[in-house]
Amino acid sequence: MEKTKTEPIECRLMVIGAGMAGMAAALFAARRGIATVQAGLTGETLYASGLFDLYGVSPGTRMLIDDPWQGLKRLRQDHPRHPFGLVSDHQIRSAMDLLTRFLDEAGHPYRGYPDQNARVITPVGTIKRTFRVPATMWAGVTALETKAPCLIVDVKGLRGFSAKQIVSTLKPSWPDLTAASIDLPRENRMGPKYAEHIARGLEVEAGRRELAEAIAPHLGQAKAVGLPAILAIHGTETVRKALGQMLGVPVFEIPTMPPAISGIRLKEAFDAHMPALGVNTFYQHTVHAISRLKDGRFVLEIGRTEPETTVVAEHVLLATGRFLGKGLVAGRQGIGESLFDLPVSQPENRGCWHRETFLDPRGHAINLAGVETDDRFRPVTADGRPVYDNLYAAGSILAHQDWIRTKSGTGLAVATAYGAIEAMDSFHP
């Protein structure tokens, strides 16, 4: 049966992408009262650790950054083409504050220091610098600072998280750490252990009680208990506090390997609350065709597997990511941008993409590839002119940055989204 053609949706802004940059852009636009439509795949969000990195490692080195603001100052001096050079510290702070305020309202509060990175335990027992931490993990930051006696717990059968490994790695600098593996009979009855099953089971008191009873015999002199990030999908702080009351000591989460519960939490928070802000969302939809009207507006055909809806937008913000998000595609002739066929800043040829050593601290040239923009985040041609006055780009698709190596993923995404929305909102043709 032929599908009924719906009337085109008209908006001021179309956000293409549903990763962190796309979500942040739609959020910032909605907060400004901008009529916004958003389409994209949210799968990448499931790989999020929940930690909001701003700037943690100096590029081309292994030097760890404790003060991200001083680090960003040096970055702008040494790498003036880096996207962080297009936004001020004030814009970055505003962007982070807006994002964390939204998540607090959605039931996922965050904590952090005003001017310093926090130090967080990773699932392999190393220490990571990050700017904002889920409130459920903050007691772990405090325990690490004070080196208080602490019990690290894993769940038997839950893969990718070993309390023994974490303790073994950290014990030389943190002597009062102990490890325990616990069984959860309720989960045993349900078959193989999956983090999401456990997390949803802890949303009821019986599940929390069983977990506390399993941990209690191992508590000893511990002043805090660290668990994998499994403390529910919704109401995580309520669950964490309830467990702490049952055990008599603070409880904290440790990030797990992706895909992770922290990613599910973020995805569900955005899915549930963005429409309430007025964003017209088409998650799990992609753009199948793009054209332009005589007045400069974009016409986008979006749908799941084929065009289903037409959107007419005054402005478009591209937040499609790099290779994983399919914003960039690599071929024998080089690297291309997948939707608008935008120019891509990239190494001279494929032979220059990678260094001989995979973990070379200088990084690989391919990781600096991306779309180059002007100071208003508009993609530009080789001679520096905007491809379109009303097309913007934000996030990891931008050139001259290696967010993975510099531990700056969320910071880069939200800061450039903020800068692009601010530029778009002040646009006067």
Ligand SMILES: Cc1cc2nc3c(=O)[nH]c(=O)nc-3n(C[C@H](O)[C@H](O)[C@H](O)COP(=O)(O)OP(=O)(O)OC[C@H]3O[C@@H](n4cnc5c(N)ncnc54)[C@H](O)[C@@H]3O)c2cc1C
Second form
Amino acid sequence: MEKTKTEPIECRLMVIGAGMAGMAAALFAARRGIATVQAGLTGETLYASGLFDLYGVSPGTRMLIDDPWQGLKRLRQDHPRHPFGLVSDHQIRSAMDLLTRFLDEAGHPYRGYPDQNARVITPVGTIKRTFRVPATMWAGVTALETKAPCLIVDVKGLRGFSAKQIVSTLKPSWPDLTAASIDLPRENRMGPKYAEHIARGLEVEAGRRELAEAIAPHLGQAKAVGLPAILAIHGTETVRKALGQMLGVPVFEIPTMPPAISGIRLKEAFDAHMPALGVNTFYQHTVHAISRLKDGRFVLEIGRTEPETTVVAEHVLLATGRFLGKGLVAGRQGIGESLFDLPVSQPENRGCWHRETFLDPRGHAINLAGVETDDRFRPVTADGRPVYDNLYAAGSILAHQDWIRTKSGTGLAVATAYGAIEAMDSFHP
Ligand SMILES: Cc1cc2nc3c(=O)[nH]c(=O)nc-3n(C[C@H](O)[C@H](O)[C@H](O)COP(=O)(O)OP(=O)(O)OC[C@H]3O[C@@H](n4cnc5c(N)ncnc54)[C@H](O)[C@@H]3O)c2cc1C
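Given the form predicted alone above, produce the structure of the same protein in the form predicted together with the named molecule.
Expanding to the full complex; the earlier chain stays at the top.
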């Protein structure tokens, strides 16, 4: 039987992508009252540590950045084509504030310093610079600063997080750090433990009490307790505070290896709250075909495995990510853009994609590939003209940036989404 298709949906903006750039763009558009439709799979968010990096490492020199604003000033001078050159500090601050306010309202508060990166313990015991930190991790930032006596705890059978490893790496600079490995009797002792299962189990009082009872005998002189980021999916702050009360000292989370519970938290917060802002969401849907009407509007066919819904949009924002997100595809002929066949700025040939050593501090040319835009975030042709007047791009698909090396994933996604939406709204009010 042939499927009946629904009436086309008309909107001012179609956001393609549901990673951090797409989510931020839809959020900023909704806050401006722009009728927005959004489609995309979960994207890289599920891998997210929960930390919102802005600018943590300078490219080339690998210098660690404590003041991201000073760092960005330098970056714009030394790398004028970097997409951070398209947004002002004020726009970046506004973008980050809007995002963290949204997450606060959704039950996931964030903390950070106005002008400095915070230092956070990583799951391997190194220290990472980042701009915004889930409130559940903030007591760890303070403990690291003061080097207070602290207990790091892991759960036996939970892979990818070893308290012993973290402590042995940090101990030279933090002598009063101790490690403990605990059992959770309600979890299956025989097999591996699953972080999501433990996290959901801690949403109930009995689960929290069991965890506190398992930690208490190891407490000693500790003034704070660090745990892997598994303290519930929803109401994490409540769970963290309740555990702290049971133990008599503050408890904090330490980011875990990807895929992480922090990513599930973000995904569920966006999934649940974006529709309430008025965004017409088609999550787990992709765009299958695109055409253009005579008046310039885009017609997009979206669906799960085949076209189910037609969207007619005055403007489109492309936030389809890089290779993982599937915004870019690499083949024998080079790197292409997957939806509009946009020109992609890229190394001359495949032989230039990578340097000889994977860890070469200068990075790899392929990681700077992407879509080039004008100063209004519209993808451009080789001679610098916008491909379409009403097509914008934001996030990791943009050329001339290597967010992995510069530790600027979320910051770049969110700042460019803000810049693109502001450009679209002010030039086409
Ligand atoms: C392992 C890992 C760890 C990370 N850790 C951190 C961290 O600690 N801190 C930090 O700040 N950042 C981190 N990031 C980076 C951050 O998650 C990314 O920079 C950011 O998600 C990039 O976002 P994006 O929206 O541009 O792309 P993506 O997240 O890749 O999203 C692309 C979106 O486009 C959609 N899409 C593609 N094609 C179509 C189509 N045809 N139709 C519809 N939709 C389509 C995809 O489904 C997806 O929704 C990490 C990323 C990874 C992979």
